[in-house]
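Next up: a single chain in structure tokens, the form predicted on its own.
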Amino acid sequence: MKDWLKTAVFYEIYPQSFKDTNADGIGDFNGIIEKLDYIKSVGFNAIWLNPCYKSPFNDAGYDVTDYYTVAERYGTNEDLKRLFYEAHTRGMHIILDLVPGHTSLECEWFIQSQKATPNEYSGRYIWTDSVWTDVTGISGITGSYRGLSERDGSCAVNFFTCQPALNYGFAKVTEPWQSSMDSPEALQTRTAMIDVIKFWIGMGCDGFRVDMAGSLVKNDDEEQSATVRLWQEIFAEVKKHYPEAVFVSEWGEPDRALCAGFDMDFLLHFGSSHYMDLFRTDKPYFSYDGRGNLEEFFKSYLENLKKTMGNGYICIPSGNHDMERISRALDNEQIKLAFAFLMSMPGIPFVYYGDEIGMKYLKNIASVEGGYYRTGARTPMQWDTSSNCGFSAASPNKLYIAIDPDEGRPTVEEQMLDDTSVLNELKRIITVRHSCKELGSDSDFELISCGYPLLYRRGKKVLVAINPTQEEKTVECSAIASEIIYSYNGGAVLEDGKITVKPASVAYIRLEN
């Protein structure tokens, strides 16, 4: 495992909403460079940057036109290279977002593939042999692009209509128009994506978060064994040249992802992880009323943790660009407890930009670049109380998404001056994580109780106790305290074979036994 990843605490940046330096209303690379010292000051030492390649932005950059060229609105390739350099000089690392499953309709690969005359790109996408033959009943394919090209056939799309699916082959070929995953056209697609990966790592990128990583090979079996093999073969080639590169998967099946060669897999907000039970259901665990239930979450989590220990990591994020913000269900006090949980769990923590100050999720705003309900979690970063919250000098009507109109909205400037703010509490928590090896990514984890309070041990010597409710909670606990490493809101007391955890509080306790 890469040494830097073991101690990483990631910050996800949605670049178009982070910091604008040229007054066009859209964030840019220079804005990120300008804020690197802030990011580091919070305790983050790694960054995940959402897609920044050339794109028509029908899906916020997840519809790539040119994998080798950054979008002009963010800057130039040289600007991105400088961002890598500036991060590295501060001891930080950056991973880009890789979208290997589909491109935009404007990608030159797709333009060439639409031609009736066969060419080197004819097999780059998944086409049927007739425009009257649709692509249906295949997992990961949501529809087709048809009737708009000179080529006879329907082209599979992975998500939105504007995202034609790249062809990595079919594990089980059931139709004459389907290619096997070892066919020349599928291997050509694989080679093309390997070249993209090598290009950006060669530019200074430290790795990639991979979009929809488990969906590339179609008609795969229940264990996704063909897709696992595909990634193993991709990584075998990439890591011959760049062994230190890090790869994080959007897969939601950590045992498969790590077997495939990924270093870490996200717990997704959909599927079987029960991630939403933590912060985002109508009865989240981290609420005051104590109606949450983490039994199913920990059942799934412990199964996956057992499969992955020693092989890689599971990530539990505060949120991301695809879901409502953590503040949708939790207030600032609850968010502090949620951060104490995230920073004391195994694996690598990820924090979504703005969550560190409790930025609000804005409901019922118009969709921007395919965001729909997600748009409310993609609003501009709130830096200070100046015009546009310091995000941009553009006129308000030119902003990528409108600023939160609430005059009481949180800002970095105000929270830095408030010792009781979410931002300053998160700083303290991350400092403790960095200084306490038992709270590290690889330390042992033992769940003691997933009720109220939540109790677990890290590295056998540190007890974490969290009580989100407004009532003091006392349960049996035979451990003996040596020192309090961190506490908030009164923390907890260990005595007489019991632990008492104060209302809305958390404690990290070093144990004697």
The other form holds:
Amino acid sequence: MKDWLKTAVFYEIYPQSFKDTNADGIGDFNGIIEKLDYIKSVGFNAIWLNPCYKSPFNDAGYDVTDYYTVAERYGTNEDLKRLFYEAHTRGMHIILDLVPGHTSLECEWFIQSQKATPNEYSGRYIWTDSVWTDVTGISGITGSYRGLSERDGSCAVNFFTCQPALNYGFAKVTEPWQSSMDSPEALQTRTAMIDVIKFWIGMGCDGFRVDMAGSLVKNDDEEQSATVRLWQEIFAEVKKHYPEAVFVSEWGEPDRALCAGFDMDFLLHFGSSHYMDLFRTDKPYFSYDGRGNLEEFFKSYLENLKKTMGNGYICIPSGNHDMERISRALDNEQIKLAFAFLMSMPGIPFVYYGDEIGMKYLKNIASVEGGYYRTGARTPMQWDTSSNCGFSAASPNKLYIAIDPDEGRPTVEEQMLDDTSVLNELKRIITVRHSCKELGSDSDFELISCGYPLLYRRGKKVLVAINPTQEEKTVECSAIASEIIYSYNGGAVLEDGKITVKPASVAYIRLEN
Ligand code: GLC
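Counterpart to the form predicted on its own, namely the form predicted together with alpha-D-glucopyranose:
Full assembly next; the chain just shown is listed first.
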């Protein structure tokens, strides 16, 4: 395991909405560089940047036109290189977003692939052998692109219609037009993607978050064993040249992803993790009424932890660009408790930009760049009380997405000055995580109780107690306290074989041997 990962705390940046320095209403690399000191000051030491390559932006950049060139609106390849450099000089790391499953319709590979005359790219995407033959009902394929090409065939789509599926082959070939995983055309796609990975790592990035990592081989079995094998083979090649590069998968199945060679995998709004039970169902665990239930979450978490221990990390994010923000169901006090949970769990925490100040999820706003409901979680970062909240000097009607119109919206500037803010509490919590090895990514996890209060032990020596409800909670607990490492809102008292956790509070307690 790469050393820096052991202490990593990631910050996800959606570049469009972070900081605009050239007044075009959209964020850019120079804006991120400008804010690196801020990011570091909160305690983050690693950044995941959403896709920033050339794209028609029908899906916010997850529809790549040129894997080797960044979108002009963010700057140049040289600017991105400078961002890597500036991050590294501050002891931080940056991973990019790799979109290996599909391209945009404008990608030169797809333009060539649509031609009737066979060429180098004819097998780069998944095509049937006639436009009258569709590609429905195959696992990993979400639809088709038909009747719009010179070529007589239907092209499989990986997500939206604007995202034609790249051809990594089929685990089980059942039709003449399907390629096997080891066919020359599937191997060429693989090599092309490996070249992209090598290019950016060569430019100074530290690795990748991999989009829809589990989607590549079609018609795979229940365990996705062919996709697991594909990644093992990709990593064997990449790691020969770049053993230090790190990869985190959007897979949602840590057991499979880590076995495939990823260093870490996310728990997500899809998959079997019950991640949503924490902060986002209609009865989230982190709410005052105490009607949440984490049994299924921990059942799956503990199974995954057991299977993956020592092999890589499970990442629990505060949110991401695909989910409603954590603030939709949680108020600022609850968000602080949620952070105390995230920063005391094993694996690697990820915080979505803006969550550190409790930015709001904006309901029912018009979709931007294929965002739909996700657009409300992608509004511009609120830096200060100047115009456009310091996000951009463009006129408000030119902004990528409008600023949250609520006058009470949080800003970084105000929260920095307020000792009781979410931002300052998160800073304190991250500092505790960084200074206490028991709370780190690798150390042992033992669940004691997943009702109210939530109790678990880290590294055998540290007890974490969280009570999101408005009532004091007392349960039996035979441990003996030696020192309170962190407590918020009253914390907890551990004595006489019992622990009492105050309403809406948390405590990290060092135990006696
Ligand atoms: C992933 C991305 C999402 C995108 C989709 C298609 O889920 O996180 O934003 O729309 O893949 O690439």
